[in-house]
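One chain follows as structure tokens, the form predicted on its own.
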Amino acid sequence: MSYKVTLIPGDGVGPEVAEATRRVIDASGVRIDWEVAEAGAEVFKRGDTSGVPRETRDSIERTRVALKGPLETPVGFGEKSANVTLRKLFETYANVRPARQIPGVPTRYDGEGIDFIVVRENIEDLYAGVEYENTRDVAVGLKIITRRGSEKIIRYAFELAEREGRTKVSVGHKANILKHTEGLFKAVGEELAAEYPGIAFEHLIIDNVAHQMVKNPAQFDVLVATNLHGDIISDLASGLVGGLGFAASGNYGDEVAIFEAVHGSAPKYAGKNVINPTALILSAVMMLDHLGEKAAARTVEDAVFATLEAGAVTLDVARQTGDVESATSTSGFADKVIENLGRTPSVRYPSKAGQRSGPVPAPRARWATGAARQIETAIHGVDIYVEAEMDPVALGDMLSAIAGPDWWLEFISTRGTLVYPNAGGRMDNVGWWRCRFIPVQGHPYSEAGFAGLLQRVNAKVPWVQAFKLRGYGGKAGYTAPQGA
């Protein structure tokens, strides 16, 4: 049987990594189509803001898998990253990065069992990319959270979990700080962890999750977070077992799945051929697994590992030793773990997997609509974002002597700190502030009103965003300010 692949090769080091890791998976004896195809910094230059040409859009929707080496994304400027689109055009939600202590790889947890997979969020948060500049001064990002993106990550981490045999699910959140976006995700795997009671649960902060990676690695199994956090302790957990060289990945969706290494494209790096391969060999691994070839996978994994064990290290490994001149190029690394291909490595470390004593569960439908929601929907007022340069004090007095008959200002803020009135401390004026206006009693709210409230405010200061404080079931959906 024959597998239609994408493979993009990427930019800086890409090319050799994926040329290494091609070469051994056709070695593998697995027999691959590969199509060949573009994406990041030479499709930037040529004026597709996407980063992704239709051709490897058109490449992937017949294929369903891609192979694809690291994209280099514009740093604080230009075109949005090449790697978030494509997540985001397959709607890949799920990022599974695994990490576990490799032989023959040194690091400071050797024998400690390190043995968990990090599962993070790949469409939404803060990676969503939606932000303004409000003012010349202030710009602004919106963390969106949803309760159906929440709902397949953490039931993904759940179904991973049960089909590996795995014990325990972790949710890393910021939920003491974010109450409606974090705390949405928090409570959505609290609601989830009923479903699946043969898997322990539990919720840390995720700084406390940092903290507890750093200690004690070893006490984690399937850890899942969201896309910014996750991003963030999956570069720590590489860091655990050897460095972002051994950091492998997979991009699933429902539909296609796209494999990469962790790392960038290091592009001081390009054309010398010191590259270390094994983190696209070992997410090309993960692919085999994806398309059903998984005693090829192992073959494939046992040659790395073999190769690794046998003391042939990459640039970033013998600089650990202190033994650079003794390191392996990026071809002589694939040549190395091709020689070895049907050898196994001496040392097996203990593996999380595999522990189940019944069969694996048949998979739970997931993230069903279900009867639509019948929560009582009211909305209680209105926040006002405006660029002034005005001492809060005098600002509020102005706007409240506007407000006219049908609304009154509550409070004004900065940076989600009370401002006005009666706020004590000091905060810098960055010339923004959010004016948040409540309907009189006996005037209910209504969108003429907000029209009009918004042609009185901005005939005195400019407006620059406005939301409508939504509450839901008799809750508050919005927050109010620190020090109120």
The other form holds:
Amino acid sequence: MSYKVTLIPGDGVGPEVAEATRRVIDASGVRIDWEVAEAGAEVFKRGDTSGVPRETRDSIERTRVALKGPLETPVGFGEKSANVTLRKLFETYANVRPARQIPGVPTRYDGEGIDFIVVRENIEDLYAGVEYENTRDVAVGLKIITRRGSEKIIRYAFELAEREGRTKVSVGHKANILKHTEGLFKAVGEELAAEYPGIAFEHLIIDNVAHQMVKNPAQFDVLVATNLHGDIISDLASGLVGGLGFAASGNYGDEVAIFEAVHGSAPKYAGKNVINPTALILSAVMMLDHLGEKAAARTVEDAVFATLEAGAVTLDVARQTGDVESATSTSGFADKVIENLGRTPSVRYPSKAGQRSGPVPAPRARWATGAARQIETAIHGVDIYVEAEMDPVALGDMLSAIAGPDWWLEFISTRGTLVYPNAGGRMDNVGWWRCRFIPVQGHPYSEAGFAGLLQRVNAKVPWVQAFKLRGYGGKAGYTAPQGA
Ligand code: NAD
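Given the form predicted on its own above, what does the protein look like in the form predicted in complex with nicotinamide-adenine-dinucleotide?
Next comes the full complex, and the chain you just saw is listed first.
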């Protein structure tokens, strides 16, 4: 049996680690028919602003599995990261990053039993990349969190815990501040926990996760977080167990999986044959698990561990031990791993890793959507953002005067904090204001009324963005300003 896999060597050190990995996997006996494909810097430079050419997309459509090196977005050639584009194009919503102690790799946490997995949401959040420069001086980005996206990733975390015999899922969040976005993520975690009574559940504020992870990392088992928090916390996790040279990852969707090292293209080491290929080799081990080649996965993993344990380490580790002279090259490390296929390390740190193979489990019962649950929705008013280089009290008086008989200006805030009616304080004036208008009693909200209000506002100061204030089941779906 042979498998088709798309191989994207990538940029910088990518081709070196990709070649090392390919040689190791080929030597493991698993027959892989690699379809080598392009993405990243050169593609951008040729004028393809996506960084991912059609042929590469078609290859992944065919193979459904990709192994990729790091990709760069060269400044001035494209706006979007080709990595993020690839993950999103194939809806690989689960970014899975294991962190566990590796034999032969010295860390500050030796012997503490680190063996946890960060499950990072991979599609939504600020990584949706929906940003606006609202004025010449103010940039805003939309943090997009959906119930469906949250359910998919948190369910993935619970299912992964079940598959690997893990006992706890922790949701890391920032719901104390971001009540509607991170709050939704946390609430979905709490709702789903009830469906998995055999797995302990906790939720922790993400800054506390960072603190706990450094203090006592062995307490974590499966940790799930939104995209940006997951990105940061998983890099922290890799630092606990040897650094980026060892951090593997898989991006899993319902149909496609893309495996890659966590590290980037490390341009200063490109072409020098010194970079550590372990991260990509261990990502390929995750790929073998995914393909169902569990025995081969364990053989390659053991060979990597046995190699490291025997002291064959690349420059990144040699620097830590102070023995730079004896550092092994990238290709030399791959040679040694190949020689060690069939060997096992003498120390085996207990780990539940390696059972994360196979297709994503069949979904359990899903909740009805908000529409199906017939949650009553209402429009309570509008927030109109305006650009105005003026005193907020003067702005408020001016906009109150043009609100007309059907609207009243409830307040103005800037960067979330109340400035009108005058609430005191010493806020910087950045010339960008949120003006909340509420329909006057007896004048229910209407689209024509809103359009008229926008026109009247715009006759005074340019509006730059507007949101409807919606309520769901009697609860406000928007925030009040600080200081109100
Ligand atoms: P980087 O991960 O490329 O390198 C940071 C440093 O980490 C390196 O200088 C090196 O000291 C160390 N390092 C990284 N990988 C290593 C390895 N395998 N062995 C030993 N040491 C290693 O991060 P960066 O310099 O911030 O980013 C460089 C480029 O990579 C940027 O263009 C960035 O956008 C891109 N990037 C791509 C991905 C991806 O493809 N998934 C991820 C991160 C960064």
